[in-house]
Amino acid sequence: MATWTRDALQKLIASRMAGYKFIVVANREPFIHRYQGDRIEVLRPASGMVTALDPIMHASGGTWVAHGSGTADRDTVDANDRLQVPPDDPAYTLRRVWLTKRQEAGYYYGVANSGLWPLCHVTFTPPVFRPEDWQTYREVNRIYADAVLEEAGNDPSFVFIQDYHFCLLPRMLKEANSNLIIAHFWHIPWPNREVFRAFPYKEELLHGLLGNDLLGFHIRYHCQNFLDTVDRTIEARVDTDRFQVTRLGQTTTVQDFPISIDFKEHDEASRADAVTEAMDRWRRRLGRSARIVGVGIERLDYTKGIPQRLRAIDYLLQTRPEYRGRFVFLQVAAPSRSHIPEYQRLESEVEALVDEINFRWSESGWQPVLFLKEHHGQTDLMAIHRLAHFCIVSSLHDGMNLVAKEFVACRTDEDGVLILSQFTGSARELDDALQVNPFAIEEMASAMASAIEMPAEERQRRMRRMREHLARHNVFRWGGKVLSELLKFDFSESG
């Protein structure tokens, strides 16, 4: 199988998409402008989605439509709310839309992240559905629709929508302009039909999603869940052999596209001198007693299984006293969605667990857990990955989880062990990881002990195979597969 590269993806776009507009729609923007005193600084958000779409946008010279959330965003666009990005080497257009605090609260913090996020992740966190939030969600989807229609004009255009923030957008676009071919990638799991029944506005949401020509998920299981949900919820013809749904004359193809990372870029960047220097700084910060280092890196989110992981560390120290005084676990958790009560409760729970574990097991000059509730740049994260004896990804449910893939890509020494929740999309690909049930504390503690004691030959054999897989199944393959499928549609038939 030929390996997809950045050049191959760019050639596909140049040869097959020339003359067409390409518009990406996402809640998150690829560049944020904010004030630092009187100075404006440009931030690149840490986002797997942004990283995955970057080569497509560079090659297509398209337009990215997103919420302008930075404090200086309004002061850096032109009269049409556009600017060229990246700032140092402009390659495509960023079109910003503006939301009020009320709209952001109802659409983003309300329906999207208090409703759909917990509904789609099996973490036993009850979703919250408020009628006023659904009204705002509709309102915001219409704001985005107006922006996309303005950008497309009368030209044949490909529109690539990202995630669960825009379930109503595809139908709005298709009804307004049939000269659009619309794809939508759902970055989180799709629940089974019994779970989805709880959503109060399910018929309207599904009707919106079935305005797409192409709907993508990470894994085939989520595609099957979606088809089953549609079949039991609304009037539509579901073809389970072709993975297609037809409603009101519009046919939507449903397909799995496992997202990935730029393996080559991660491999090369992790070898840089700056990463080596950062490793030395982290060694000093962890202290001499950190002869065995475990790491966890993610957003502070209840889907990531951080409390379960900490309880497993507590159980490990209880049952394996030989690790006391030698083992340090570094938990990096970037603050996330702190306006939502469930996230506030999670933060308090994690801090209490860390205090409890450190109080119970600390000895002179050593404590087992270092919890850092802060954002870190790529250099620091790569250094942490390279230092670790093992990295644990214990998500209770995850569409893919790119942290697992980033850890593997950083291990240029072909060493280290990945402990991976069986409830992640990544577990379908990285079967040389130690796969665990994140709800099983004893099982996770046992996996940590196995990772610590695993012979070097086995560590290297497992890591080598995972790295070979990611080198082939990279982000350019994801982009190439999505666009190749999108190019099968005919503008004359898309309406």
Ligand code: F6P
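Output the structure of the form predicted in complex with the ligand; the preceding block shows the form predicted on its own.
Lone chain follows.
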């Protein structure tokens, strides 16, 4: 199998997509401008989706349409709400869309993240559906449709939509301009039809999604769940052999495309001197008693299984006294969606648990858990990954989980153990991780002990195999496969 590279993707785009506009739609923007006093700073959001799309945007030089969410965003665009990014080395266009607080509350905090997010991640967090939010969700999808139609103009265009924020957008676009070639990637799981049944506006949502030419999920199981949901919910012809759905003359192909990372970039960047210096700083911060270090890095989200992992650490210290005074767990969590009550509850729960565990076990100069509710840049995140004896990803449910892949890509020393929830998409690829049921506290504690005790050769063997896999299954392969599939809808090509 030939390895996909940035170059190969660039060539595909240059040779096959020339003459087309390439428009990505995602709620989260890749660069956020924010005031710090009088100064404007640029922030990269904590989002696997943003990281994955970045190389494709560089290769295509297209336009990314997203919500302008930063306090200085309006002051950094031109008269058409556009700016060239990355700010220090422009390669593509960011088109910002403005939403009022009411629109943001109903569409982003409401339907997307209080409704669809818990519904699609089976984590036993009840979804909340408010009729007024659905009205706002429609309204905001229309705002994005107008922006995309304006960007496309009369030119032939590919539109690549991201995620559950835009279920109605594909149909709106197709109705307004049937020449647009539209793909949509669903970055989270699609649940089985029994679970999806609870969504009050399911017919309208599915009708919207079936405006796509191509609909992608991470794994085949989610494609099957989607077909099954459509089959039981609305009038449409579902072809389970070809994974296609036809409704009102429009056919949508449903396919799995496991997302990944820019392995080479991670590998190279993690070798930089700045990362080594950051590792020294973090070691000093963790203290001399941190002879064994475990880490967890993610957004502060209830799908990530942070309380479960903390309970496993508590159990580990209770049952394996030999680790007391020597083991430190560093939990880094970027604040996320904090206006939603469920996220506030999670934050209090995590803080209380950390406090309880540290109170129970700490002794002269040592405490077992360091919890940092902070956003960190790439250098620090890489340093943390590199100094860890193990990294734990204990998501209760996750479409893919790119942190697991980032950890592996940073370990150029071929050391470190990945403990990975079997309920992530990544678990299907990373067989050499220690796979766990994140709800099983004893099992997770025992995986931590195995990671700590694992002989060096075994650690290296496992890490090497995971790195070899990711070097080939990188984000360019994901992008190349999606775009190659999308090109099949370019009827001008087939003449």
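Residue numbers count along the first chain shown, from 1. This is a predicted model, so every value here is computed, not measured. Just so we're on the same page, rigid core means the largest C-alpha set that superposes within 1.5 Å between forms.
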### Query
Taking the rigid core as reference, does Gly37 move its C-alpha 2 Å or further between these two forms?
yes
### Query
Hey, does Ser47 budge by 2 Å or more at the Cα between these two forms once the core is superposed?
yes
